[in-house]
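Only one chain is shown below, in structure tokens, and it's the form predicted on its own.
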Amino acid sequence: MAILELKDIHKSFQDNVVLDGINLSVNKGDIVGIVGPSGTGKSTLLRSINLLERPEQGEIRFEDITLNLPLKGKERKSVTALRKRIGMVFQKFYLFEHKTALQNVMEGLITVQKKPKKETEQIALDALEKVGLKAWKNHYPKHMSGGQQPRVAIARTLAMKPDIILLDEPTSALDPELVTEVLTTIKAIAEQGYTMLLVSHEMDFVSKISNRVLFLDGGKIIEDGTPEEVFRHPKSDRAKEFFDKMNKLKEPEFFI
């Protein structure tokens, strides 16, 4: 059963068409990997789902919430309701530098969900424990490694108990040795049954964690299938060309 449906989503930035008639249905428990060349609308697609970007046309359905685009003033309450149920982990994490890891995770629970402080603290501690950072609860972001900061951002999202988690290239700003640390955390969360949409250039990881993969190019979904179908047997020439280039990059340049 679909938990999220997008119908005919269009988004442009001036004359640049970024999303060109996107249709997508996501079932509860799906782990959807979103791949493709840079600049083809992957991040914009995620940001349009929770209306951080406002598409000019289309429809978003999330369980009992329906939003027709462009939005009208009376639908603002529905946008707020949607965002409360969809969590997002950004590329830059956006942690508060003047707050500890625990305080960062508690922030949304207090300001958005209006939970009492005692309850909030326990929820935040549980979320930090899930990402292996409970012992770092009193550390500030500047005292944490590049691999720990995105894990705090993930814990902050988990604490809100979202129905869907959107992850926008959570490892793109990390050194290679820290990438595995974060990907291991994401894998553990996926195994708990969350519905997730993940934009990533980590193709091997996407192929292993996802039950479904989308390939975007030119603002359109041109491949949609299992990891085996999309990565190993793509139907479109554009996807074949892209994956061929990715595979060549893995090959050693020199042999000794």
Second form
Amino acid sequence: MAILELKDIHKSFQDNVVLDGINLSVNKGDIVGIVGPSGTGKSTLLRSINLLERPEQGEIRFEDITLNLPLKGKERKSVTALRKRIGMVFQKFYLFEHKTALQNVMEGLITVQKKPKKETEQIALDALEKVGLKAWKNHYPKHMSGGQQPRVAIARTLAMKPDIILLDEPTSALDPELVTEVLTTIKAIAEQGYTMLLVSHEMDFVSKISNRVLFLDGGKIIEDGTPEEVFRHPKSDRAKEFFDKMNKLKEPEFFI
Amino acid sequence: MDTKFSDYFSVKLMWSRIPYLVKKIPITLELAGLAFLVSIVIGLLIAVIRYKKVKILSPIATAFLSLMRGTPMLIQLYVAYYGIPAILRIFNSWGANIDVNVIPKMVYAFFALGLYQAAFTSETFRAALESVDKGEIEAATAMGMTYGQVLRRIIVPEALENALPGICNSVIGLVKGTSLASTCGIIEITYQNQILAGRDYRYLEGYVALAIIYWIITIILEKIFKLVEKKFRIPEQPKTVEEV
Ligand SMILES: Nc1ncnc2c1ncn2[C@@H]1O[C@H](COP(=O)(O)OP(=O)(O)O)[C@@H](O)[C@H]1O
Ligand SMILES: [Mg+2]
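Next up, the form predicted together with the partner chain in place of the form predicted on its own?
Every chain and every other molecule in the complex is listed next, the one we just looked at coming first.
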């Protein structure tokens, strides 16, 4: 059953049309990989789902919440309600720099979910444990490594028990040697049955964990299928070209 | 007859003046404290209005800042001192019934001081608000916080921390500014000195004694703020990792 449905979403920045009629229906438990050249609106798509961007046209339906765009005053409350149930991990993590790892994870539980303090701390510790950082709970973000910061961000999102997790290139800001630890964490979460939308350039990883892959280009979804279908047998030339280019980068002569 | 240095300046007299002035320090601090509260509340309000570019209010705030910064403190004190009773009398002539003489002089002084300082503090706050990472605001928004919650939980606490050095300056400015309140007839340390010097004509000793007192208060305040800043600042060194 579809948990999230986007209908005919349009979003432009001035005269730059970024999303040009996106239709998408995501089922509960889906792990959807989103790939495509940079600048095609992958981030904008994720950010439109939780209304960090305001599309000019279209409809977003998430379980019992339906938002018709553009938003009218009354629907503001629904936006907050929707955000409470959709978690997001940003490309640059955006940890609260003045809070410790534990406080980062507790923040949403206290302020948004209004859980009692005692319970909050336990949930936060469990979430940190899941990403292997329980021992680092009293550290500030600036004292954590590049690989640990996204894991705190993931724990912060997980602790809220969201119905959907949006991940926007969670490893692209990392040094290569740190990528694996973060991917391992994401894989572990994916295996727990979360619904996820993951934008990533790690094609092998996307292909391994997703049950569905979207290829985005020119503001439209131009490939939509299983990893096998999209990566091995793309229908469009644009996707073929893009994957060829990505594969070339991996060929031996590029390793020195 | 020879004139000695002590004819112009007697160190002994200066020291003996200090205890009489110290007695009025509580008035000075009370005035500075109340003005500080006014300046923080109004300064924060103006800063948020300008930070959020609130319609209608934002240009009003900007005009207020321009007025406050473009006129001397002393003149503002006089305007408050004579102006507020005048306004109240107008209200009374419309049927209100406010006893103008009941309003303590203190109120004019701390209000005028507070408003004046608010103009400067608000700019400190605004710079501090603008220095809060937009990404953190976005992360908090994406969690489902309302704007009010983001403001309370993320923006204001971080901005306050960034604003601490500016707030320290503002407190020191206010303490020194209270010396002007003598013009409203409040007997704080500066006015106390005028009264004493009026009796023995030892103005210079009195003013030097005053300078020493203001200086010491300022040094103490700076020390306190250094401690507060240190408490707020994220430590340079990470904690050791706890054994699990
Ligand atoms: N806030 C913004 N203002 C103006 N243009 C933007 C903004 N955000 C994104 N864009 C533009 O929208 C396009 C898509 O951006 P983005 O969604 O970040 O692409 P991707 O994530 O696929 O790399 C780009 O051309 C980018 O320059
Ligand atoms: Mg992007």
